[in-house]
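Below you'll find only one chain, the form predicted alone, shown as structure tokens.
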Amino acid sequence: MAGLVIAIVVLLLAVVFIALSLKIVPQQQVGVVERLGKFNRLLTPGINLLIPVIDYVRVYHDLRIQQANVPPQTVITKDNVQVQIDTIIFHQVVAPDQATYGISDYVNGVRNITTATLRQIIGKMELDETLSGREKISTDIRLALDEATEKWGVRIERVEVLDIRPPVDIQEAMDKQMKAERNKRAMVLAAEAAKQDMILRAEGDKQSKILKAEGDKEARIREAEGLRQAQELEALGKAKAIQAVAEAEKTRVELLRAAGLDENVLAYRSFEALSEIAKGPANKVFLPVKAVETMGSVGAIGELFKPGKAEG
């Protein structure tokens, strides 16, 4: 009986044993083990093994970023206004043993410090400057946090402004004033357009009186090309009638010359004409001295100045 006792007891010692001695890590966090009280090495995430009694996991951290909200803090601008600021700060551990060496608490130096560099930064900004200086403040702080939580194993990820709040009454003021001016903009846009309405109109008149114009003057031009080439026209028909004439002409004087019709016989021709006509009832008959001296070496003339035919 005793012996099975005993047994029982051994058992049970080394299920102990055994529970103390493996420890396992999640994903993402790290154990910090102390061998008698000094630093001894890093649980990683899986199954580790320790020696109990021994080995002592003192703490673990969390290895994903982490959020720090910083209580809103009320500090004076540097034209002497009270404004209340709320900030969030994101970290992440680095460096487990310094984290847990290095102080006390992180979380709480990071907001203590932020605290602290809120005031200074905001000490130095007028109202206006921190209402719009969101981007600013967060750089500073957060380039204060990096020179001190470097020694802490804690990186800075990121810093937030998530709200500014002045007094009640300057906040209405500012509601006011941004009224004012959201009118004033209005104002200034709706003229800007009217304005823009009528230099669209007269430039869109401008423009048509120039068109019409220079149509005017296009269908001008036009016209009195189309009546210069019609006179050209006109004038080169003449011509080429008067060509053909002249043509005609000449081709008839060559085909009488061709024929052996000289000027004598031409002359002789014409008095034959005029024997004819002296015949009719005119009774006077008038010749140049030219024709007749050529009538008379053809003594065609005997014949037309028969007495009582002709005279001189």
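C-alpha atoms forming the largest set that superposes within 1.5 Å between two forms make up the rigid core. Residue numbers count along the first chain shown, from 1. These numbers come from a predicted model, not from an experiment. Compared with the form predicted together with its partner chain:
- Comparing the forms between the two forms, the C-alpha position of Q196 differs by 2 angstroms or more, with the core used for superposition.
- Taking 2 Å as the criterion, A244 counts as shifted between the two forms: its C-alpha moves by at least this amount when the rigid core is aligned.
- Core-superposed comparison between the two forms: the Cα of T74 travels less than 2 Å.
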The other form holds:
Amino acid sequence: MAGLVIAIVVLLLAVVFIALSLKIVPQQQVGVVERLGKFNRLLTPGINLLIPVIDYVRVYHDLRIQQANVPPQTVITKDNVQVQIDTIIFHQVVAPDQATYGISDYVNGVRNITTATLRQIIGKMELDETLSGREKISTDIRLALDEATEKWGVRIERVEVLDIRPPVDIQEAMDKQMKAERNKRAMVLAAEAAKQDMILRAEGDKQSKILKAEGDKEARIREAEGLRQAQELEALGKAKAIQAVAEAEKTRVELLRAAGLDENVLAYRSFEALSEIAKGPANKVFLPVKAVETMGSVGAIGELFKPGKAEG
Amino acid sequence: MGAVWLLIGAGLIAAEMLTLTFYLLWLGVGALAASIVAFTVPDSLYAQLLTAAATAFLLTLLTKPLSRRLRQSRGYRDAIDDLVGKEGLIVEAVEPGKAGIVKVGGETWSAVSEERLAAGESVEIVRRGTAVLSVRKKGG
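Now that you have shown the form predicted alone, what about the form predicted together with its partner chain?
Time for the whole complex; same chain goes first.
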């Protein structure tokens, strides 16, 4: 009977022993093992064997990137504006042993060091810089934080500024400034448009006048040219006509001469002409000397034409 | 008696499948071994209990080489474990005694170096501390 009790006790001990000595650690988790109170090793993912009672897992760390929200903080900028800043911190345990022994509560530590650093960095910047200078904030914060957390076994992956809110009255003032700025731009644009409008109109006017004047000028030149040509042509025509008449006269005279009617015809013509002159309205007729001479011969002509004389 | 041991063993192994704690598995295997003893030596409960305890204990000790092999097998590797040897680009100048910023992949790290490194130089990562990298000029 005693043997049976001992056997049951041994079995129970075995059960407890096995339960205490086998540890399965999931991926991305690490246990910190202490052997009799001193740091011994890290429990890596997978199945692990511990010596019960002597080995003790103090803490498990999650190695994944974790997020810590920081409640909105009031921060004072260089130009003495209180802004509410909302941040979120991403951090990761990189050295589990240091995260266990280097700092008591790294989540809190990360939160506090981040807000303190942020306050310090923003305290050196003016309001406008903080609103636009996220890049600068993030580089500055990285250097300051990495220096602090180097011994903690925790790396602050990034600090994201979710929101920077200036106080309400400042925000109103900023709104007003923005509106004024836009109004100014609108007015400048309107004035510029008016100016351009006037310039364009004037230019159009000028051009239209110039074009008109040019048109007038050309029209007149063409007219004059036309007139000139017409006159030239007319003159030419007259000259030709005169020439033609002269030619015809010449031919006639030649023909007359050829026909033997020379002096006589001339005399006859002169006489005719004289009688034509005498018919004019003027009482006195001036005759050139040559004509008087001709007159003299007229008498002879008259005699010449007397039938009796001719026969006699 | 053997049937009882079988039942206990099956129950433990089923529980192991649900919980994945491993020690229930070893206890279940111990119970199965005890059932074999029970079928061969049906009278000695004493021997059966000791067999169960001994088998479970031995199997537990045998876990060590198994766990070692498991540990060497491929698991998830965090990107920050592979940083050493990688190439980075200096963003903020590094001066001896004063940390600068280096960009590795998409991440920014603080970096220290013994030499002066200007922004835009590419560097090689020599060592990774917790949050600060040691770098040197690439090829230097």
